[in-house]
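Starting off, we have a lone chain in the form predicted alone, written out as structure tokens.
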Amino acid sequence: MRKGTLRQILLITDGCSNHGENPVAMAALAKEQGITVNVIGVLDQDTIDESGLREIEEIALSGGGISQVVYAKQLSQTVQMVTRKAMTQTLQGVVNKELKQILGSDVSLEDLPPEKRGQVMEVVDELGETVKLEVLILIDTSGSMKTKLPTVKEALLDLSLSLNARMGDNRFAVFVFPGKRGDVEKIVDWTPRIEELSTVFPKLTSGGLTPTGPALREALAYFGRKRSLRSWIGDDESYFEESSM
């Protein structure tokens, strides 16, 4: 199996959106294009209602990935868990879709042998703590999620050093919808340093409408004019490209 680069969008919003797009749609066409989106929506208490619960849930359905709803204090260790168990479900399925090649069309990692099957899984262990990571995070500004910005800051924070204790490269870029002057606005430039959060924090303002569907739209865009620019150096492979979940 050819090492490749894992990319995932991580969605953190408290609420519904309300503008643009239809951010299902949006989570529909990353997986398309081999980009798993994960979703955390940050409760204060019981203040999200149920069609955002089910909108959370159908963006990370759609979107191949995972969806978390939480309490703000519990928001470190749950960015932790969901970045983590995105990453070993789509390595599970690459390595189902490369078992299927293998082996032929009905068979998949529950089918083999107890023994065999704990070998596969350290295989996948072993590729998430060494594959490369790439993940955007998209976060929500608008004005009920100004009291949990400073969790949020925190939460990615500790994701930063927890990634960081892998030996496979990681990437961070980080979007806030909605932005000064438009839907959205990029605050922080790929980098493996998501330290550089703590000089753009302080600077955001919260308030405005959701646009969800356009942040997951322009999260697209930036992977792939990403992708264009690595193609000229010859550096764009995926394990995406291969898997299906």
Second form
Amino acid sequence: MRKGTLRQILLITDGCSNHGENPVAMAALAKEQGITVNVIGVLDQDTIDESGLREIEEIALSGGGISQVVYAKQLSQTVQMVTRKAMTQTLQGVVNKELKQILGSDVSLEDLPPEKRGQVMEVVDELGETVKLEVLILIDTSGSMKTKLPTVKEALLDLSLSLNARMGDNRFAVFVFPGKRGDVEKIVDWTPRIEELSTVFPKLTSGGLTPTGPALREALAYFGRKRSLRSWIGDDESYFEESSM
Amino acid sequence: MMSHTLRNHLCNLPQGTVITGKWHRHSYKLLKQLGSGANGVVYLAESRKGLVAVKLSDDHASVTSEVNILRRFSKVQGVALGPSLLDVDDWMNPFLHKTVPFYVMEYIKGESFPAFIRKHGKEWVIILLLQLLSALDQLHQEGWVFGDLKPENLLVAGPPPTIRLLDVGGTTLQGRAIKEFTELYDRGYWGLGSRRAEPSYDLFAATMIMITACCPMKLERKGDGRSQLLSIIRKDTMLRKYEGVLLKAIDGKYKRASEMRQDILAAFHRSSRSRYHPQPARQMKPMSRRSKKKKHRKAKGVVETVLIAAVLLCVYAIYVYHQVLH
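The block above covers the form predicted alone; next, return the form predicted in complex with the partner chain.
The next block holds the full complex; its first chain is the one shown before.
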């Protein structure tokens, strides 16, 4: 199997969007382009209202990813776990697809006897360790998120610690929404070292609107732009286009 | 991550529930819950072969990974690496109409590490740590790193008290990224190293186990991790004796568990010697030992004399007795 790149968007938010396109639709669009959308809802003492919770789940569902709602304190552990699980899930999706091609029927990992499953899982583990990973982190900086930003920063540094221990390459980009001028603002461009984040983070100002949908759209476009640039250069990397089972 | 409802369901299976495997048709009757974690629930169960531990989860991927690791261990078993694997199967859950993957392990009877220390005292910390380091050394030599090493994953079986490692969910091939970890025992969290699986990763966790066993308090990183840990070590009378070893492990300077084990043993002997012979006495030691020997010899002489006298007296008494009778 050729080794490709896994692409994920990690959305960190604490509530409902209130501006622009529907984020659930944007997440579905992302999935169509082979990009997984994971969502982490951050709680403080307060709770997220029903509609906010539902939106978080729906975005992840239509984005082929994982959602998790946590208290700010547990954020570090959650961010790395969600990213990893989503990777495994995507890779499993890819492997399942291959299995179907080989066995020619509706066979997935769960339908194999446990003994065979082990061998397949070893392949998935191996891939998860070596595959290239691109994570675009999309942070909601509106209103109540402001107090949680230091924790978010810590969690992201922690994420890079976990991912950089892998054998495969990683690239991160960080976007915040709402941005100073538009709906979304790029604060860190693609880099293997997320530590660059430390310098830009304190400067963030938070605004009132929560344009989650437009932010997702922009993020998608950013993946696309980069890819088109690649094809210009003639890079023949393949992308895993499957994101869920 | 288990979805909430399924997780709740698996955690609250009523006692007496019988689980039958879809592939191998073995049945297990659940007796009580032994523990639950992020990836599943473990129950004590009754099978035809006796008591066993059954782990249920809804995450096929993590169950399969864990089974893979347990399988490898069963090939290299001998010492306390992990519980041995007995069965792997799927359970067609009648309540959810969904297959739930599970595996069956040997049931190790014992106490959790923190409970054992609470009951039997801190002096056991060092002994169990030495055992742990031996087990880790073996694991490392097989090319693995345990990963999620913490007191909750240690079981003290016995008697004689023997440490066993449970929950292989974090066990990772060396050189890869640690699969699962717990913040407090993770050197990355303390800002003291990477999350790459190498022996020194486990040795850091072992050090944290020792620290938390000696100072059971709520621990949380504040600022510089290294100086925070150092101040805890210096404040505790027991930890202080091992300061050198602990610091070396914290800094990731041990390449092998056996090196750390040797250093702990050495520190133990040093501390116990200085306890019985205070510092000034140490210089006098050669002399004092000799004089003790002399005293010893003198005492031996007295005993000998008394014995000979007693024997002679007895012989004489018998002689007199015979003389009187005849």
